[in-house]
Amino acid sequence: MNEITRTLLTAMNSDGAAASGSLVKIVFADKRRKSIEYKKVTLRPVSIRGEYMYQAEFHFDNKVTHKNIPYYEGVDFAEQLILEDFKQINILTEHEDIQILASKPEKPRITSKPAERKAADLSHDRHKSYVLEDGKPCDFLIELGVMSEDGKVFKQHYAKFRQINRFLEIADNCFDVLPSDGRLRIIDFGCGKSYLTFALYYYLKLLRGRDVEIIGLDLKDDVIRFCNATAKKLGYDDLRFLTGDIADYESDGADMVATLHACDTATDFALINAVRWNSRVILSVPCCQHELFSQIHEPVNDPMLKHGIIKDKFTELLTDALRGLKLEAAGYDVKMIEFTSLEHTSKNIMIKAVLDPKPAAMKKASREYEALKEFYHVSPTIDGLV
C-alpha cells in the first residue's frame, strides 16, 4: 500500500474522517495535462435520502457539474484523479489540513497542519437554497398547479419547480446590467403556459419592487387566453399575453428578451429582434434545431454524419455555436450554460447573452462565424441578424 492510498483510506474509510463526520472536503488541483477539460474537482461527503455518499464537483471554465459516487467507490475515485488528472490534493478535515504534492505519485510529498473548522452538514437533500421556497406559498405557483395552498410543491411538479428557480438564479445574475431605475420592459417569446413569465413578474415586481412591463407571446390562442385570465385573477396588472408569430412581431423594444424552447427558427427570429432592439440581456433555450440538417455538407465529417442520430445532435450544436458567434459579432458577451439537468430534458443549453460591445472581439467572432458557415456550407436563419 503506497502513502497516497494510506492517507486517503485514513481520511475516507470507515475508521477515518468520513465516518466520524470530520471530513469537510477534498480538493484536486494542478492539472497533469492541458487536455483535461475540468480545472479542479472538489469531493465532499453528503447524505442523500439517508445514504452516505461522496459528491464530486467538476469545475470547468464556464460551468460546474456534479456526480454522486457510492461511499465504497470513493477511495478508488480519488486515487484515479490523483494518478491521471491532478498533481495536488488538499484534504480538509475538522482536525487537520493534509496536502499531497504528487508530481511523481510514487514519491509524494505529504504534509499536515492543525485546522480550526467544523465538518459540513451532510444533509444534501434539505439545504438546497431556492429563490422560491418549498413550503412557502407562492400565488402563481399555486394557481398553475405546482404547489398546494399551504405552499408544498407537488412531487410530480418538482422538476418544474427546480427549473423555475434555476431560471430565476440565471436571470438574477443579469439584472445588474439592466436599467437601475424606471420601468423594465421584458418580452418572453414562445411563452407557452408561461411558468417562467409569471416567475419573472413575481420576482421583479413582488419580491424586488421593480416597475415592470412583461409581455408573453405565443401562437396558441387557448394558451394565451388562459395566461391572461390567470394574470388578471392574480392581479398581475403589468403582465399581458399576446397571440402572434415571433417572426412578425413588432415592438418599440425590450430591455430583456427571453425565449425558452421556441421551436427551430423561431429562436433565430427572437434573437434577431432582441439585437435589433439593442436589448441588454438575452436568455434563450433553443429547441428542435432542424434547419441545418439537410444543409450540412463536409466530406471529412461524412463518416460521422451518415448516422442520423449523430447528425441530428451535431446539427443542434452547430446551430447554437453559429447563433453564439453571431451574437458576439453583434456586441454581446455570450455564455453557453446548462439550464436544467439532462435527466429532465436533452434541450438543456441556455444561450446567455449580455450586451457588452468590444470591437476587437466582435470582428473576431464575425470572422469565425463566416469561416464556420463556409466550412459546413450552411445558410442559417440567424444570418438575418445584422
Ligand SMILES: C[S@@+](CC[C@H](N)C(=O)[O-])C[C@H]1O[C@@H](n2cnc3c(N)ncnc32)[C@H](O)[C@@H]1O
Given for the second form:
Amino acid sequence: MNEITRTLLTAMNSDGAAASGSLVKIVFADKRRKSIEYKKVTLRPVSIRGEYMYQAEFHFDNKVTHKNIPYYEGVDFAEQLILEDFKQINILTEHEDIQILASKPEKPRITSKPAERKAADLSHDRHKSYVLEDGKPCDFLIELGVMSEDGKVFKQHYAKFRQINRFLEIADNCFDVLPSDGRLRIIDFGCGKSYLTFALYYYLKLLRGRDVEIIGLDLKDDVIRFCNATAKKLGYDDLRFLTGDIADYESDGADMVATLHACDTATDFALINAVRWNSRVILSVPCCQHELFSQIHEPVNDPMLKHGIIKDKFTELLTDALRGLKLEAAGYDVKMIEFTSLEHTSKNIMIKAVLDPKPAAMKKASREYEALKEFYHVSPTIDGLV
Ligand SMILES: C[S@@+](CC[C@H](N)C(=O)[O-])C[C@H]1O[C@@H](n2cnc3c(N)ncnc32)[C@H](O)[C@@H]1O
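Since we've got the form predicted alone here, give me the form predicted in complex with the named molecule too.
Below is the entire complex, every chain and molecule, led by the chain shown above.
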C-alpha cells in the first residue's frame, strides 16, 4: 500500500474522517495531460435516501456534471483519479487540510495543517425539499440560465428554481410506487423550455442512478430544437424532446406522466393519455382552465358567476374537480395539493394521481362526476377519458 492509498483510506474509510462525519470534501486538480476534458473534480460524502455515498462533481470549462459512487468504491475512484488524471489532491476535513502533490505518484509529497470548519452536510437527506441547492453548480440549471457558473441562482429565476425543487420533492414521494428496477419511462407534456424535464432526468439518472427514458413533448419546434441541443451538450443521452400535439401523441406508454402549466385542455389530453397507458403516477399542475367558462350555467349560482373574476376562479376549480373525479373513476387515488405558495403563482394546485384501483370508489366517483357535470351543464374535454 503506498502513501497516497493510506492517506485516502484514513480520510474515506470506515474508521476515517468520512464515517465520523468530519470529511468535508476532496478536491482533485492540476491535470496530468491537456487532453483531460475536466479541469477539476470534487468528491463529497452524501446521503441519498439513507444510503451513504460519494458524489463526484466534474468541472468542465462551461458545465459541471455529477456521478454518484457507492461508498465502498470511493477509495478506488479517488486513487484512479490521482494516478490517471490529476497531480494534486486536497483533502478537507473538519480539523485538518491535507495536501498531496503527486507528479510522481510513487513519491508523493504529503503535508497537512490544522483547519477549522464545519463537516459536510449530507444534504440529500437533511434538506429533502431542496434537491437542487442554491450555491451548488448544477449543469442543466447553468445551461438553462437559472444559475451562474458558480452555482448562484439568479434573482429573477428564483421562483422557477423553487418550483423545480418543489416538483422534485413531490415526485420523490411517488417513486416508491414506480417499478423499483428496469427502465423508467417518463413523459413531460407541454414541456416548454423543459426546466422540469431536465430536472427529472438529473435527479433520477444522475443523482439516483436510475435507468430512465424521459421525453418532453411540446408544440413549439424551435423550443424543442433548443432542448435537444442542450440535452446533447450536457450528455443527457436518454432525454429526448419531440415536437407534437399532446392530443395526437402515440406511444407505448409511460410509467409517469408530468405536466407543468400545460395550457387549458392540453392538460386533459395529457391525463387521457396517461390513463390509456395505465401510467402509475400522474403529476399535473394545470393552468388557463378556460374551456368551461362559457358553458357553466346553473340558476342558483348564476348571480355569483355574473362577476367575471369570480367565474374565472370558479371555472378553474370546477374544471380541476371534474378532472380529479374522472381520474378517481379510472382507478386513481387523487390528491389535490398545493404546488407552490400563492405568492409565487396563482396556478398552484397540483393533481397528484397514483394508480390504485378500488371498484367501489371508482363507481362512486363516476356517479359524482356525472352529477356535477349535469348540475353545471358542462361537457369538458376530460369526458374523453375512459
Ligand atoms: C406555460 S408553458 C409551460 C412550459 C413548461 N412546462 C414550464 O412549466 O416551464 C405551456 C407549454 O405547453 C405547450 N402546449 C400547449 N398546448 C399543447 C399541446 N396541445 N401539445 C403540446 N404542447 C402544448 C406550449 O407550447 C407551452 O410551451
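Numbering follows the first chain given and starts at 1. Every value quoted in this text rests on a predicted model; they were computed, and no experiment measured them. Only the largest set of C-alpha atoms that superpose within 1.5 Å between the two forms is called the rigid core.
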(message) With a threshold of 2 Å on the C-alpha, tell me if D356 counts as moved between the two forms once the core is superposed.
(response) no
(message) At a 2 Å cut-off on C-alpha positions, does T381 qualify as shifted between the two forms after fitting the rigid core?
(response) no
(message) After core superposition, I'd like to know whether T230 moves between the two forms (criterion: C-alpha shift of 2 angstroms or more).
(response) no
